[in-house]
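Below sits a lone chain in structure tokens, taken as the form predicted on its own.
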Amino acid sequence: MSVLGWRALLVFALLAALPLVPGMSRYYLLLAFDALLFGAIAMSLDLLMGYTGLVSFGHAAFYGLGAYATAILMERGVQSVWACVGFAVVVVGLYALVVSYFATARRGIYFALLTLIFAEVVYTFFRYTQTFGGSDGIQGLPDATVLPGLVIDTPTRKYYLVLAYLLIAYAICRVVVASHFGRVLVAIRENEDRARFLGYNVPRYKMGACMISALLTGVGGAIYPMRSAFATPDLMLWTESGEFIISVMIGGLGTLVGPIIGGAFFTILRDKVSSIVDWYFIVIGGVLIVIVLFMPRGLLGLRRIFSRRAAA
């Protein structure tokens, strides 16, 4: 109770209550799933970039890593979520180790530019290897079960998955900023000459958050195939990452919710004007400077805003 608090439970609780809401469609519990995951991504991506100062480019792999090795189990015919999810930790914890010690050895814009060359390596990777199904990828994989008899195979459950994931990955985050480990990361966004000066250990520190961050994206990833019964190279490509840092900044940075409204945020509206016009990404590029140049804090700041002017 204490680590989410009344008010994420109160969120969590009507997020639940969605697909009980008359006249709610395939089509809408699918865009909710999608929502919910991309915004959970974005909150874990927040860990780096709004709490440690650090941007990765390179969140896509993780993400892409995850979904592989659900897709690899399935494909040999392992259904279970839980194998799936263990899977996934495990090769996205590998991968995220080596990266995570390269990158954080490095500042700023360094630090970027080595989470987008790893990602680059793994995506090619995957793009031209004929077992992992080239550019096509891994299609048309069977439903996952979460217990012997209970499968995963409706839109309604897809949905309670990843609300699930989005809690875990919620409280996880909550105690982990609210730690003493937390406090240390802002100190390092703050000043990390001074961090260091302190005595912290400031790379053990940033691969710590790189871990956690990773490994909940990885998870994320884990869990998209069991919605979208495919996994391709495309998961892994740069833009991907780019989407989530997008999803962090409409959202506002350093907040955790702010980033899962932003990820629904950005979903919803790339899936709305997508269906209307082909130059989707224009009207999202021109939201986005909208919101950098008026609403510097996101679309969490706005609370803010509407506060002070009520008190005032």
Given for the second form:
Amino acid sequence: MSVLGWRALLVFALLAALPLVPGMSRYYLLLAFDALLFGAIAMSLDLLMGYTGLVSFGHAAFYGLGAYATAILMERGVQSVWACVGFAVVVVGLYALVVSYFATARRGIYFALLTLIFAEVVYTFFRYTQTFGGSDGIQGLPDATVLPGLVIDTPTRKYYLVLAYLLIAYAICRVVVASHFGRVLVAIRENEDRARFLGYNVPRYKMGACMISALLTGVGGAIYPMRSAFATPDLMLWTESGEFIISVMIGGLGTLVGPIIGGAFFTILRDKVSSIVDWYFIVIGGVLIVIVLFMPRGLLGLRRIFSRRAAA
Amino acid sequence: MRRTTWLVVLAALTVTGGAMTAPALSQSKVVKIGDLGSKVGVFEGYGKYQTMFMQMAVEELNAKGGVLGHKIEMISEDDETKPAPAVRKAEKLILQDDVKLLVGAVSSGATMAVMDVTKKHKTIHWNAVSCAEFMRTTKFHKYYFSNQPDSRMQANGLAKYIVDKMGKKVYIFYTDYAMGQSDGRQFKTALEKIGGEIVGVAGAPLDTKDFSPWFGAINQANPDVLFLAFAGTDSLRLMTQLHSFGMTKKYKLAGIDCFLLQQDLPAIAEPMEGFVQLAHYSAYNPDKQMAAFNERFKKKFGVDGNIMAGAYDGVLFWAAAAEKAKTFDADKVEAALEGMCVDNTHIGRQCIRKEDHQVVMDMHLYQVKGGKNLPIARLEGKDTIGSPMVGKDPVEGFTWEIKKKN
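Provide the structure of the form predicted together with its partner chain, given the form predicted on its own shown above.
Complete assembly follows, chain above in first position.
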């Protein structure tokens, strides 16, 4: 309770009631799954972008590796959510350890480029390795199980799975940003040299932020095949990383809640606009330009407008 | 956190919830079908023509009163040539729009991913262009049907002609994803079976911009024939570059049915001159049924038809099966489709083989002359379709290893 606050719990309670809304179709529950998953991953990235000042162009690799971890186990008959998530944590953790070790030793564009290069290597490996299905990936996966007999086989159950993930990820992020560790991250974002002069082991802190962000993203990736029944190399493409960054920008940097809204907004906007026009990315690009130019604090920046009006 | 932040969150939830719960307008006596294909990108042409052919079938059927007294309404979605968006859109079409038939996707990788969706949600699924060999073998399910000659069918028909008429030494160059790999595998298998020699194989990633790094190896292998398994804008770029390197004159060229659409040929008529492929349709085939069909299509859209005409047949078969079953129930329509024959398809009478739901299509070998695909030989469907292999691995024992001949 103290971690989340009653307002956050109220929002999660409302989200939990979503499947009960009259007229809620199975498709919209799956869309809600995508929206919350995308939002949760954008929030994980916000820990790095918004709080530490590090822009990662390689988060798709963490996401895709998590998805492949689940797919590889499921293909071999392991359907337990816990086993898949555990395996994903190990796989993504090992990869993130290597990436963060090298990338956090660099700043700015060099950090971004290193994360991108590592991600492209991973993408290429899975794209051309036939053991993991090559370009087709691993398809036709069975439904996951939470407990013996409790199968994640309906859109409603899948929705609650991703909601549980979002709740846990949000709680972890809240604890991190409220902690001393989180405050040091903000100090690094504001002035890395000063943080170093104050005696903080800056690379270690950056590496820690990178690991937490990567692991949360990897767990999100591990959940994705439980909804889609496949994992393909496309999940690791740099464009996917770009969409995570766009979601953070749309929602509002350094707010945690903003990227959740941004990710959900991006997913729903993409779904709706792409059903109307083929060139939907132009529309999404236009929205992004408007937000960057006129709402630099993202959708969550709207609260300032509301606050001012309320004060007036 | 400040109260206003949560106000924004609640507002977003309200908007999201509102958008999600807005019920689709339902009309009485309307049955929906889904068109899932690439509307942008490397396979854009195939997706757009799929839509046009389906539209033509829908309008013709509606003019005759629709199906079971229902007007057919078609809903089109873009698969973005990737599995993830294809699955999302397939779910939207099935779960939200309640389509009774789903035609698509275009790329083999996307179609195979969509097959899991149509299987799970018990929806009649028609494939009119994807040709990976797994769809009527290991990935097959009872609601899946296809009138696209898959890699095995194309290889069976084309390999003999190449060995007999074009040359025995062949280099396989393919687009390195499901479709190209499948075409390459099946063609290599078929060619080696009848005494041909593969002198080299290479794969280039989908959407490759510069193919020249592979040309050295091709020239070094010095084949008689260059077999090309590419499609869409990849094919356009490849042919332009092969031509500029003088390789379209140096080697005889052959390829898959969807290498390029008829509409693309005039622009690169010279590089494509002499290119041989096996296909079920050409706007320049003098066959009466095809000519009449093309005339109708051209009258409606102002352009010639192409191999995407298979999507037209998909709608016709489904409508005929629904009429026969007297219901749109997927299980009953599926049962009616098994073994069904339809007379007025784009190439005349065609029948569905019961065992693997593949339409047994008579096809032609075509050669490009002056930017037109002209028929040079006719092959009967029973000679190319191969035996049913549902549940069996179509690539068991296959290896890309090159067997050198002395």
